[in-house]
Each structure stands twice: as structure tokens, then as C-alpha cells.
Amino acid sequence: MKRRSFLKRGLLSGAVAAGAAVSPLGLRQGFAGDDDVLEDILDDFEGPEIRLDIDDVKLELIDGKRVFMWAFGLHDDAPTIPGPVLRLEQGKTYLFEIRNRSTSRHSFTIPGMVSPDGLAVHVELEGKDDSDNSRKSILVLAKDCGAFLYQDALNAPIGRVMGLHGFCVVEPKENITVGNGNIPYPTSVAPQAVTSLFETLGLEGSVFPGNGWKAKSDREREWIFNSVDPRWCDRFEQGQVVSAGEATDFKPRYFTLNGNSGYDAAHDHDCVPTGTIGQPLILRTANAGLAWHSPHIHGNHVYEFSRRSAKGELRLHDNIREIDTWTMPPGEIAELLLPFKMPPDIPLSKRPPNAQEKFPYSFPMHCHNEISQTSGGGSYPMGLVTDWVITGPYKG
């Protein structure tokens, strides 16, 4: 099929499929049938493209079990749980094409965004038998910065549990300079708290010496929480349905981090923040299982400076405090500041470098919802933990 044909059959079933609420390309009313309108916004529109897609996977967890489950992944590429991390630019429109390879009906949603018009982001998709309605297409408008989590919202939330969900982060066009740094949210939307939080970063003589933040850099981290209930991916993969409400019904025995426990978080890059003293570092965290989770950092504080609701909406934090331990409702994401500083707790007499207390320093992360900590009904600790690693002396 060309592509031309594939966008057309994706954008007009979107349009039946989706309702009068829902605009499946964000000009419904501008082409509301209308082939030749519609030819002429698909040769009219040059901007960036991403393409999903919805697959049938087994997740292997920390003790050897497959699980089925369901994940997103690029076109072509292999499907991942969480799904790959998306990175927009702010004010740009992207068209997004999904196309569902699962032998369930499923959904793509992004709460907080919209289309060009305004509307929310949402399209169905039925299985991968019935190829006319399988694949989708939808325009997205960054208009705002910060971090959404995309996901599949038919029969909320457990197509989300079941592993299709993951990062959209939109980023300023331009990189946003406060102070030695930059700041990843526009100044003119910022509370001071924010602002004054990352101008003090770098500053000299202040709290967090070394260096600002750098935006569009490796300073920053994704981490998604997940839990796992073997029962529900056993029904599934016999083809039966677990409705939304049986989510109370939800008995979780894996606590995954970006797909990972245990030992395995601890040694996984995309999951271990490192860096030298002075390079402070984002952490965005969201919680897309059904587990109310509460993070706990060790070696330094973290700085929580924005929260987005479930249903997408956001809060800059207008005062920001120096915290240990998180709460992560579900399906809720929150920003923090890592700094990177020196450990508080390593007394002066005993830093380098001449001393006992020899970098690299390496401290935990874990959640303190001790249930989450085991896997398979006890084993410990191989749930929830990763690492986070100093791995030398600030080097300007």
C-alpha cells in the first residue's frame, strides 16, 4: 500500500471511529469527508512523522517468567516495555501513525495534548484482522512543554498495565539559559521557584556548585513504574478480557522499573543516573501501574518541581522543597532535580582526595512499599531498586 493510501484509509476511518468529540486529524471539519480536501492536507503537510507500533510480546521478568503482554514500539523496530521515549519540539506538528499488529482492539491517547484544533489526542484501533481499521492516523500539536505519558486508554486503565505506555517529552524550541544552565520549561510559564531553583544551579558559592543544567544533553532520566499480575496476562493470552472493573481484583507479584527489577535496573543504562559531582541531572517519573508507589532516594535530596495529573493535567510547583521520598499515584508523572552534589553525609575528613570514601559512590533508589521491593511473592530485593552512581570529583 502506498503511503499516501495508507494516511487516507487511516485519517478517514479515525474520523468514523473517533465521534464528533474526538478529531482524528485536527481539521476534521476542514475535510469531513471530502476526499480531494483530504488529498490536499496530506500533500500540504511536511512536518516530522512518528510511527507506532502495537505488538503481541512476552516480557521476560527478573526470575525467568514470560509473561504475555502488550508493548509499543517504532515501526520496525523491536516493540519495548515502556514504549520508546518520544521527543517533540515544541511548537511544531507532528503526524503520528499507529498501526495495531495485537490481536486485541486497542487505543493511542496522549493526555495533556492536542491536535491542531484543540481537541484531544485519541484514536481507536481495531486488531490486526481487520486491516482497514487497524491503523490510524492522528496529528499532535506540541503547544506545551514538559513530560506526557502515552498510552493505550480503551478499557482504562488496563491496556496501560499492560504495558502500552511511554514518554512523549516536548522541549522548548529553543534551549532556555537561567543563570550558568538552561531550564526545560519556557520562563514566561515557570513559577520564580522554578526558575530560582535552576538559576542557582552552578552559581558559585551557592548550595549546588559545578554546572547548570544542560537541556537536549544525557543529563536527564526516564523512569516508568509498572506492576504485574501473571492472572491477568494468562487471560489475555487465552484470548479472554479483564474488564475495568476487575482492576480492584488486581493482585500485583512483579514491580518493573523501565521493564526492569531488581538486579537487572541496577545495570540498566537507561535506568542508572551517573555523572560527576556538579552535573545536576532531570528525573521524570510516572507510575503507569496500578500500584500506588513512593520513591525513596539515598546520597543526595531531590527537588520535585512539576506534577501532571492522570488525566494530563499540570502543576509547576510554585514552591519547591527539598524532599526525600516521592508519592506516584496512578498514572501520574512528576519532575524532579537530581543535583549531583557532594553527599551531606560524608563528613569533611573523610571526602577525597585523601581520604577513606574513594569515588565512585553509588547509592539506591528504592520504593518504600515494601511489597514492591519482592518479586514472585518474596524474592528480595528484586523488585522496585535500581542505582544511581557518582562517578568522580566535579571537573568544571
Second form
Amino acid sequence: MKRRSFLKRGLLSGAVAAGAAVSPLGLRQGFAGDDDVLEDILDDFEGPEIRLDIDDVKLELIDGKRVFMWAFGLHDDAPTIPGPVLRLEQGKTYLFEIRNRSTSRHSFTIPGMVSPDGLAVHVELEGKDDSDNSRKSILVLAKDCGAFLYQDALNAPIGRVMGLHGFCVVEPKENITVGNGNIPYPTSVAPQAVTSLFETLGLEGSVFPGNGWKAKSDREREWIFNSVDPRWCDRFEQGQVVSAGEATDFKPRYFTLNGNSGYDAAHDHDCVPTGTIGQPLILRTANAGLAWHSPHIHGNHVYEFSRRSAKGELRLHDNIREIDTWTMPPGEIAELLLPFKMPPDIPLSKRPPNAQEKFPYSFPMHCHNEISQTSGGGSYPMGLVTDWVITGPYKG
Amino acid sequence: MTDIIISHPAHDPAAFDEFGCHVYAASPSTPDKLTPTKRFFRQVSSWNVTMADGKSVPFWGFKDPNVSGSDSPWPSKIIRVNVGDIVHCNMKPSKGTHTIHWHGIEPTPMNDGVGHTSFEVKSEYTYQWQASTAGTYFYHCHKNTVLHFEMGMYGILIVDPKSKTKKLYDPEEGDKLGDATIPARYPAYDAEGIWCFDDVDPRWHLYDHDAGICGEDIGMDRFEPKYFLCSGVPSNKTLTDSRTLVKAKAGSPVLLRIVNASYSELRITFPKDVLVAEEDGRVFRTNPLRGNFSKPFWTRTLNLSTAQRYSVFLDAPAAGRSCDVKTEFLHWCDYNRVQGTVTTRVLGT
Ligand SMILES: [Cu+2]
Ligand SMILES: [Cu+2]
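Given the form predicted on its own above, produce the structure of the same protein in the form predicted together with its partner chain.
First the chain shown before, then all remaining chains and molecules of the complex.
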């Protein structure tokens, strides 16, 4: 199918499925099916496109067991759980084309993001057997900076837990400089506390000697926590449905970080923050599952500077807590700064390089509700855990 | 139904094994060893703890082998040091391997007590670290932690300020006191309460040390607590037991250190606003020299997930009056389910 007809079918079927308010640019609800208007919009749209597919998959867990789940993947790329990290630039409009190749109905939703006409980003897609209605397109405006969780919200929260989730990160158009580095939010939006935190990084004589934070570098990691209840996987595989009302009967047996557990997560570059002393890093953490997690990091305290609720509302903090453990309710996103400081409780006279114990230093990050450190009812620590590594002293 | 498999590449079997099932165990000498200013001894021990219904449940923990009669306290004996102290703790596991992780304290990996990033202690090891920051911490075993933490292998760790007076911390140059930050009548306190909450699933307390660690399904994905305690006191005695009842002269400043050692989400409700002054061993300091981004705050409710700590200040109630604090244990998946409640008290004298 050519791109044009692919899009057209998606757009028109969207009109049939939803049938609400007219949305001439959002191309979503209630599009009246005026082919000429549609053609105009498509002809005019020259912005970037993001094509995502939804597939039925089997996810291999840390103990080798395979469970039925759903996964997003970039079109013609292998599906992954979580879906790929989508990096958008603030101010741009993106055309999302979603194709559902799964047998079940799903939606594509990004809580907190909007179409160019200000409507919520949400399209519903029939299963692949109804091919006319299994493809949809929607325009997404990257209006605000920050981290978002794209997901299936049709039978919320079931689709998200069953694998349909991924990070969407909106970055400022140009790097915004404060102090010796960058800040991930415009200073017009960031409260004084957030600006002050990033300004202090890398300042001579401050609590953060070293560098400022560097945008668009390796100084960020996205962590999505999830948990797997194989009973739910089996039911969906057999064509049954788990209703949203059953969410309180969630009994997870596997716990993942970016789809990995234990050993796998600690050996995955995308999971393991790495750097020298004085190279601060941003952690974006989200909980796609239904268990409340309590991630705990060793070696350094972290500074929590934002939260986004499951509904998509952002709160940049005006009081920044320096903590070693943070709470992750289902569906939420937290952003934290991992300062890559010299671990503060090493005796002053025995800090590297004048020490027998040399770099690299590896420390774990794990959920402290330790039930999540298991796999299949045992096997500590093969659950929600990874490592982070200080590779050496400050290099300047 | 689907033939798309999201697989994970095969592991190096030896490395995989060492990560979980057969972790490297050793009894090395302490690297970079200094002369300590505070020295502690801990040995793994076990005993029974009486629950609210009178039943006796097996627990493990750390005793001080050099003090007779110190087998009894559970949770394990408090460790209290001052900012600047070089701390040594000699640990003898005695049954299988164990470790001590100094939660919230950030030493080198060798002294962090995590098997897969360093080693598990075979016969003995002396942990070393230097206390840098006043606040509330705890120490616990980090081997098969899901089980050993539930079995009670933890104790409270407090870093007091250098000044050695009853104070949460020593104000520093540049600290803003008496306005947006901690009122001038704090951070000193007259009375201190240490409330460490735990929940107990007695089914778990019958396992062996290594249970489940090499892949057996022993049901550690299910945790159904039957008992709720505060600082080792069962829920039916927390209003009167001296370990939990805080007595303070009417109107005097009281510091409550609150720790969640349970596998539940805690929802704590105070009868009036309290000042939250510290979290996870870090004071909410307002100090432009240290980065002007944190401040203490007043609240009537606190939520703590596992291993979080808070310190709050309040003024003791009038003589004979009490301030009762309600702590609810919420299920970690079914969050609206209150599994148990513990009430603790500050009594004015
Ligand atoms: Cu242990
Ligand atoms: Cu801990």
C-alpha cells in the first residue's frame, strides 16, 4: 500500500470509530470524511512521521519462560517491550501512523500530549482482522518539554501492563544553558528550585563539582518498570479478556526494567548509567505495571525534580528532595538527577586515587519492595534491579 | 498464536550464576583500613518474636556478640555515630553467608554489602565508612534480601551531628533558620521517637537462608502479612510499650524518626500538622551556598514506600494529653486495601 492510501484509510476509519467533535487538524475524532479537506491536510503536511506497529509477541523472561504480550515497534523494525524511546523536538508537529497487527483492539494514547488543535492524543484501532479500521493516523504537537508515556489506554490499565508502553521525550529545540550546562526544561517553565539545581551543577565550590548536565548526550537514561502476571498473559493468548475491573487481582511473578530482569538489565547499556565523577545524568523513570515500586539507589542520593501523573499532568518541583528511595505508583513518571558525586561516606583520606580500592565502582539500583527482586517465585536478584557504574575520577 | 519472540541473548552461565545463585563469597581484609573512631560488632543470630495474637514467629537479625543479653532485641541494636566518625563494624555471618548494607550510607562497593557488586561475607569482614551526613538510616542484610529483610535482618542507624547534643543536625554557614526553613525552636529536640514499621507473613518465616535463590518457586511473589509491628512491638501494645510510646514535656520539641521496613505502602496520619525536616538522611535545608532548592514543609499525612525514612518535628501535647499517629499498611498491588493498622503515641507529661 502506498503511503497516501495507507494514511487515508486510517484517517477515514478514525471518523467512523469515534464520531465526536470535529477536529480539522487533529485528524482524529469526528472527521467528517470530506476527502478534499483530507487531501489538503496530507498535501500540506511536510513534518516528520513516526510509524509504529502493534504486534502480538512472546516475551522471553529471565528464567526462559515465554509469555504472550503485546508490543510496539517502529514500522519494519522488531517490536520491543517497552516500545522504542521517541525523541521529539519542542514546537514541531509529528504525524503518527499506528498500525495494529495484533488480533485484539488497542488504542494509541499519550497522556499529557495534544494534537495541534489542543485535543488529547488518542486513537482507537480494531484488530488486524478488521484491516480497514486497524490503521490510524494522528497529528501530535510537541507543545511542552518533558517525558511522556505512550500507551494503549483502551482497557486501561490492562494494555499498558501487557506491554504496550514506551517513553516519548520532548526536548527543547535548542539546548538551554544555565550555569555550566543545560537544563531539560525552558527556564520560563522551570520553577526556581529546578533552575537552581541545574545551575549549581559543575559550579566551583558547590556540592556538585564537575560538569554541568549535557543535553543530547549519553547523560540520560530511561527506565520503565513493569511486572508480569502470567495468568493474564495466558488468558489473552487464549482469546479471553482481562477487564479493567480485575486490576486489583494483579498477581505479578516477574519484574522488569526496560523489559530486562536482573542479570540482563545489569548488562544492558540502555539500563546502566555510566560515567566518571562529575558527569551528572538524568534518570527518567516510569511505572507501566500495577505494583507500587520503591526504587532505591546505592552510591549516590538522587534529586527528584518532576512527576507526571498517570493522567499526564506534569509537576515540576518547587522543593527538590535529595533521596535514596522514591515511590513509583502505577502509571507515573518521575525525573531525577543522578549527580555522579564521589560517594560521600568514603573516608576523606581514602578516596581515589590515593586508595587501594580503585574505580570502577559498581552500585545497584533495585526496587526495595523486595518481592519485585524475584522471578517466578524465587531467584533473587532476578527482578527489578540494574547497576550503575562510576568509571573513574573527574576528568574535567 | 504469534511467532514473534522477544528473546534475550544467552548469558555467560558462570557470570549469571555468580549474579544470583552462587554469589562470590569471601572474608577479605578491609581495603584502605583506618583506625576507627567508632567500632561495632555484629553476628547473625535468630530468635522468636511474639505477635499480637500471642503466637511466636522465628526471626533473624544481628546481635552484638560482645554484650551478654544483647541476643534479645529485635529489630537489631541501633547503631549511632556522629558526623565525621570513621566507623568499623565487624560482621560474622555464623550461618551461611550474609552481608550488611548500610542503607543510605554511600561507601565504596567493598563496604556497601551487595554480593553481586562485591562479595558476600563467608566468615567475617570489617566494614568501614565515614559518616558524612546527619540523618536517619538503617542497616540490613543484602543477601537473598527479599527473604532476609522480611526475616528481620535489620537495625536502625542514626548519624547524629558533630555537636553531640540532641539535635537532628548542626546548622551550617548560610542556612536560613527561623523563616522559610526550620523554626528556631528546632532542630534541637527534647524527646525522640524511633518508629520502624514492619509487616509479617508468617509463611515466609519457615524458610532456610538460601530458599528460592537458585530458581525454586517458593512463592516469594506472594506476600500476605498477618501481623503489623512498630519497632518490634506488636500492634496491640504500641500505645504503651516503652519502645514506641514517646513521653515528652508539654510543649517541648519532639523528633520522630519514621522508617518503612515493611513490604506495604505506609499511609501515616497525624492529628495535626508536623514539620517534615529530613528524608532519607538528608535535611531539607535552605541554603543558597548549597543550592537553593530544598525546604522543610508542614503536612498531616505522609506516604512511605519500602525503605523510605522521614524525620518530623512536633511540639509535645499538654500534660496528660496524647497525640496519636495512625499508620495504615496498604497492599503493594491493591493499593486501596488496608491490610493492617498500627497506632503510636506521643504523650505530654
Ligand atoms: Cu542475610
Ligand atoms: Cu536497603
